[in-house]
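One chain follows as structure tokens, the form predicted alone.
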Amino acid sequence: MNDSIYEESTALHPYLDTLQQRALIVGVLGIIATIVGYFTAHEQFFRSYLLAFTFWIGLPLGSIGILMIHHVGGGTWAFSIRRLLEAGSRTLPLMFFLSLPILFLGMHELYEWTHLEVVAHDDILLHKAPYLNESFFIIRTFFYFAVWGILAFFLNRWSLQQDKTTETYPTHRLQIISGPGIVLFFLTVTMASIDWLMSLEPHWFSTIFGVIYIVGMGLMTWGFMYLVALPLSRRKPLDWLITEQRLRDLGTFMLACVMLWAYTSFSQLLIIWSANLPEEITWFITRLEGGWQYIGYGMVLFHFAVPFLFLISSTMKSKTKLLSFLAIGLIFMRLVDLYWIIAPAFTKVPAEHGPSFHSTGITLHWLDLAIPIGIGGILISLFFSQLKKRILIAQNDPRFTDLFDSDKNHG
């Protein structure tokens, strides 16, 4: 191990530490608004829970899968951000307590599948009872948390091996763990996403709902690893390894993402919306009515045409500042999204005429805010706190060892 590394990794440690207290602080407030909501306002919670949820996960979720395509395909962009994306992957647990909640008390409040009285009385439901049932939703969730944990264990194992020793069997096994783990971490996701959203609605299926949802996650952590790497490349020792041609590879990789949400979501919309099926179209029906279409339009504008147009410029994805605000402002739009998908599924009721539903029109309650604000809180304070258990760098990749030692001499 580089010693003059991990002493300058010790030395970010008081500016960490701060960090990590001022993300706690706003943690704490927006959980005892949390908890002031549960009380006060029950029927909304579990609705702004599941949104933060869903919302939080795609960090951790959203850093394990760009660490396995970084081991596969390798590349000096994730190489530079190692790190951030391994102290992101170790927020996992946390989010798996905080999934408690939903399997245990919000169930019943969130899916109506779950409501036996409503089974018995839908064919639909009936059909997919031996999938959509309370218990095999529990194994499920178990499951996905199982295999996401095993990955990012071993990927946090094995990296920290590497640091340790000149032998090349931990990037081997990094290698190795990484190619399937690609495979059976979109499975599970898209999976998940289809238990945890798609089945809020569950006579409404879309076969690329999955890849949307995990086209998301990327985006958020591309925009958090961006703010986070960000002040970092003024400080020792990542001043000389993230360069400012890496943190605009870091916009490139938001602009590849703002694409593929935009492509994938627009094909959502023109393939279902062509086949006018009504257990289909529905779904969009109640979102483009009673004000959620004014939402829609602003994802149209601000989750894909305005990044589009600046990321798309290498002049543009130069300006640090610039990048930040686009950064935050997709990061919130992330949210959004996750509203737009998951409100409406609350306020539509039976027409008289036309389509089986429409929206009784756009609701926005505190809680949307309050809670996402007191998970973020205290999961960018976890972050923060394992950033700080290893060296800011990690050592002795055989791919980049001699490519990395040419930069700083260079530097």
Second form
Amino acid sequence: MNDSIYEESTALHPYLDTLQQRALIVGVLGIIATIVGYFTAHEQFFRSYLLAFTFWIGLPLGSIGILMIHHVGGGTWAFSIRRLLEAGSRTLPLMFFLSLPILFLGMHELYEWTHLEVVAHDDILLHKAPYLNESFFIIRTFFYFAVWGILAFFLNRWSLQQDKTTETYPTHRLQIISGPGIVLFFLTVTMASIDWLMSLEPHWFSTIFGVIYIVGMGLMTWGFMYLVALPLSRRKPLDWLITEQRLRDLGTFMLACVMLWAYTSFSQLLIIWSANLPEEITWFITRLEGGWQYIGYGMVLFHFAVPFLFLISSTMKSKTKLLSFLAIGLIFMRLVDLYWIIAPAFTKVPAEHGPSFHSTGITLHWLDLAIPIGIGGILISLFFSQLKKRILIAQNDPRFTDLFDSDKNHG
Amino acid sequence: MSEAAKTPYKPPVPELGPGQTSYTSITEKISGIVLTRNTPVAWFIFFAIGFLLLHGLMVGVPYLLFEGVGIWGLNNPVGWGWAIINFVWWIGIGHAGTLISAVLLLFRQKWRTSINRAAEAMTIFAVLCAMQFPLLHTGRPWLACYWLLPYPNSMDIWPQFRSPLIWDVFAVSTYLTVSLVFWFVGLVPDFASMRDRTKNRIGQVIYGMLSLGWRGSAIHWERYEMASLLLAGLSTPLVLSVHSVVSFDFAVALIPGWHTTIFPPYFVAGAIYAGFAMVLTLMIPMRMIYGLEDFINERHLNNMAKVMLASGMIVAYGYFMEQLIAWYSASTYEGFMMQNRMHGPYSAYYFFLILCNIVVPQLLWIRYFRTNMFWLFFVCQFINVGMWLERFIIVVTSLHRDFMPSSWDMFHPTIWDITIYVGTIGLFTVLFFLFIRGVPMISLHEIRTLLVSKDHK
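Write the structure block of the form predicted in complex with the partner chain for the protein whose form predicted alone appears above.
What follows is the whole complex; the chain from before opens it.
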């Protein structure tokens, strides 16, 4: 069994090579545009760069999170895409390198609280200075990547170990690391979302913010995995494992994330809107005027209503072509959501006294698309090169054998 | 690497114990609990205790109606006391039943089959207990329909639709209706089994009526499966929506400690946490009294403990975010609220809450504590208490020192607060033990399907 899967996985390499090369070409073109942008539109550059970075880090982080949930919770769905998720988690080092420009070049452009003269005249920022300061920000980002890196390393290492032995201790280790791993993961990603995104407007705060970001990462990862799993479901060796049922399951997880995203985002809006406190509502005022509101309405429609209506029906969910369009659409809406979070922060009307919150109006720069395409191309190319490194079905997992047996019995 | 580090993976034990080998053994075992004259002594003891406690309600409610809500310990800053605490506590407990019967069904988790019936019953009884409090706190419950339900009247007086208290009325009544229907639909095939098995004429008539003419034909089963799936689909959003609406009762206000955006998911997780603790609190003694080791085994305890641990960690995440953002917000009021919680007059309650809800349940990381009945029961009691305290802390510490220091006051419950709360515990116990005695507490037809999959292996 092992040998044939090895051969079939190797036989897929030319196909994966093509995908890798295409992604690389797109990525390189995007990166060239990015470099041009750095010199021609310096002010805009880091805003778009932060958008691309916080968007694409969703792929490695989402993969790590879903892998750990799989190891803790079991479930048939995950065995079919486990190697895909592992390849996703191994793209993390690239994102680490891509975080360096923000830390060492762009922090001043992005974050108001790095300007000491502003902080000195702002009581709230003075209060937050022990947390929101440059060195601690850099240390924290390094710490997050260290935690994620360690988790990704062991999740991959022990999974490979299990391939080579019929003893079951690597699976047990994967289970052991994943429980505490999920706790660490939630805490670090939450803190990262506060650092990278919430502190763009350092006066604003919301306790649910991290949850919304994590759910969004999950949605993006499910969508991406669907798009990769679909062509693989028609090719050996994964054809018998990624069945129609499994593809539908991936659709169900997308639905769950769409609903959770709507639930958490709506809760945040309702609670802040109804209390209407000046320290909170301003964040929404900026985002619900000057043209930004249309993006908000668009998200209600295309980040929730339309995908929800399609995904709720199991007939629609079995239509693979439709679902791939939905997956692409949802991944794009993730970008729009982050754009709606990041970009309005830089369009505030300058005020003479106190903080300002009205927006000068909607802005869209070509870099907002060019940098996500550039980084995305490189990242996806890396994903496919990682996917080739291992056979596509994890071996010897005792849980897998059990499930496979019961699958056969039930037809 | 050392040998000790190479602990092998341990597969979960089968859902059904070795003692159950045929449909007959299962049916006889479970229906025998109801169709017997030999009721265990323990049943009478628990029922008697419940019946005694129920009198708290019998005495407390008439006095409350006669005298008014002034007999409770409410005062000016603390206008919401035990009534809302108990309401949230009971509603939360109900959530485990819905999660087990709906969400786990959709996720194809077979281990749910031996606990879903009792958990759903628990849901319904808990919601009934919860509903007492909003009704009673109106002071004149016979007017509650007039105040709460929106119907047009000649004076053009409508309830305030922007108030989450009105959303509560819809959320909770929907919840009760759907849970009741779901529970009853699941019972129909079992009522038919009971009808066919009982030798008692009265039993035959009653079970016969309840089974709605069920004959077990293929078309009956087809419709039954469809109805179950649809009801499961309907119930799933209720797991999230009911407690989210309950959390809005607090969160849409602007009181520090109430107004925070994490409340909806954090309340839902807390509800599941409290609910599983209560399911285990009920099922562990039931398993002992009725010898249900084949149906509720290590696997069920382990899985329920894991759900509890996961939801408990989400609750801990909620506490952490509240603490973090109270500081990060740099808001005077948020900061004061947190200081007052931790170092004010109720700080002992707060730290006991942390002990109950966060510290003690960490034992559940260790398999031994998840599968040992005694220890698991022990941890569950901490969670039952802790989740009540959580609502106490949220309600009382946020209110008793509000924006105006001149109106600050302490909250002291009166004997009537306690009497009525204890009374609902009595009501819950009595209803649950009546259910045990009159209805098969494990779903007969669903547990039989486990035998099918066992045979095929």
